[in-house]
Amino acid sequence: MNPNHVVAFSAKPYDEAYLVQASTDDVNFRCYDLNLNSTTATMANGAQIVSAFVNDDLNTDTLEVLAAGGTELIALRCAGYNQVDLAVAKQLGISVVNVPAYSPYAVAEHTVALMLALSRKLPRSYNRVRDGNFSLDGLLGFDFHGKKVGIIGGGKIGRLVGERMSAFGCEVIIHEPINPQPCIDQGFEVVALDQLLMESDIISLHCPLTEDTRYIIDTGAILKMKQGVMLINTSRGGLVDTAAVLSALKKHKVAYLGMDVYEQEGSLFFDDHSSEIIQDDVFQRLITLPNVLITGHQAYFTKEALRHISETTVANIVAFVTQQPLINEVKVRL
């Protein structure tokens, strides 16, 4: 067993391209596009150490093969963990590490472009001059300016995106119940997640994905939100109940809908589907929808987030084979 030979899965050219530039001589990459689950985990007997993102399947079964195979560390190239059954890894001896701010700057844009997008009616707009239609009808939009920004979610990117929403002139107001201080030093204000949700005209979602946070945007959340918000999630699928939004949207309760993550999109994003006839029913009526606009899972991506998160990925593997603390070191919560 080589401990400097690590197996990478769902790694796309563009990540073994970064992976093998971050590389040192003590740690090498094989790279396979493919999703990493109980059946293709087999492909890395004999790796000591396998890295994977954030739609691998690191359930029971996989970390049971992994385990058999000799895994003893799972380097993550990605913030999220909610992948991983991290109980189950513990019992069988396997570390996880994560790559926990890669690029907040790169996330933070990406969220601004999607209200910008959105509130402007860019993707419509740009379609017509194409076809030559310079009409305005249809394209009216807001400001920015005076309107009340409700983000959840108060760690570095949410941070990040209430900057940027302040200097357009937008008053903003964050839940964070779990560290509030940060949030606090740099003049937000902090409040109830009730109080965020019926007072703001845009909604940007910044969590975690857990069991308490996941579908904090259902059908009882929407129903306190102002009629027309709009909502915006670039974190994680999983936060937001897909259905409970699409009826929000057929009553323009929800007027402005931005994605960048999707609760299933573990068998749709990061591959080419344009041959295909995609079976996702709640997806397909989400994109036909002209007040939804849906990028897949790319607000992380930037030259700048690669370099990092590849960079991050190496040091943690050489943490790890030098007997070194693992600082960034995904634990179960007790």
Ligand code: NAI
Second form
Amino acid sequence: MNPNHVVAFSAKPYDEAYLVQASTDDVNFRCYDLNLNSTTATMANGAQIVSAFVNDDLNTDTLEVLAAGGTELIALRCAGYNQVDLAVAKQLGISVVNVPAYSPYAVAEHTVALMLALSRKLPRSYNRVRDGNFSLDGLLGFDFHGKKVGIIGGGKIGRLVGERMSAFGCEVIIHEPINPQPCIDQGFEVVALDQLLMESDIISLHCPLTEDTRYIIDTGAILKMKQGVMLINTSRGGLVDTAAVLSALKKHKVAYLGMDVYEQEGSLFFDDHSSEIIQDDVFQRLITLPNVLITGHQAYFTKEALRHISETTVANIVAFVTQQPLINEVKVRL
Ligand code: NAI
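Having looked at the form predicted alone, could you now put up the form predicted together with the named molecule?
Up next: the whole complex, starting with the chain shown before.
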């Protein structure tokens, strides 16, 4: 196989179109619309470079198959890298690169779209009007103006959401334990997690999924929240204990839930399951609730983001092939 031939997994036709557009003479993609796991990894046999996406499973078994097949670079087409066992990749001599920011605007805008659609009950009103039902019963919303918005994770996306909610006249507080200065420089109040949980009318998650943040929203965190809080997660499903939130929704403690990510999304999202019986009872129960709005990991999905993902992925690969520094290398934290 041509050494610069890249085997790309989880590549839908729309991904392939953008990857092909971004390709150079040196880099060409063989795309599979299949998740990468220890079984499918054999399809990359002989490929020095493999490209993967958010729900690919780059655990020890997968990485060992890839390494045995000659893979030396994994080019993630996403920012998050929680799906890769970085320590094992390092041991096997595989470098990992990502696309650190493709369009923080896309995710921030989708986050606000979920908030607005939930508060003004747009999915219900859309269905009613199509059915000739113009009753307003059950559609009562609330003003964002004057509400307190708590953002967990004051990075690129979190701060953009903060700016947008400030423009609505909200008071924005941010929990950012690692790098608070950019938040402070933008005039946001940085607070402890407990204060954010106790004071916020709307809570939005924008931190990465790590061992520290897994289930950052669990039963204990929900207990601290205001009655009737709105919870939004466009970050990673594993940040939220979904069963705990379902229970809080039933008790009206959480009054609105917007999710673009789900902890068990790997077997559902990005594919059409409309002819199947979905076996995930928690997910199925959630979608019956009128105050829950779920989108299938589409927050990033804009033309601008797909272009940026493809161009950065190709640049990462060219840097590897030409032995330039890998500026987007993801390294294991010791
Ligand atoms: P970023 O790296 O700029 O910001 C993340 C922030 O979270 C950092 O400032 C970091 O210090 C902070 N953080 C780390 N641990 C924390 C903790 N325990 N509590 C609070 N904050 C903590 O990342 P960016 O670009 O803002 O993305 C945020 C997340 O959005 C990503 O990790 C990814 O999971 C998610 N994402 C979702 C997409 C979607 O389509 N739904 C697309 C792109 C990103």
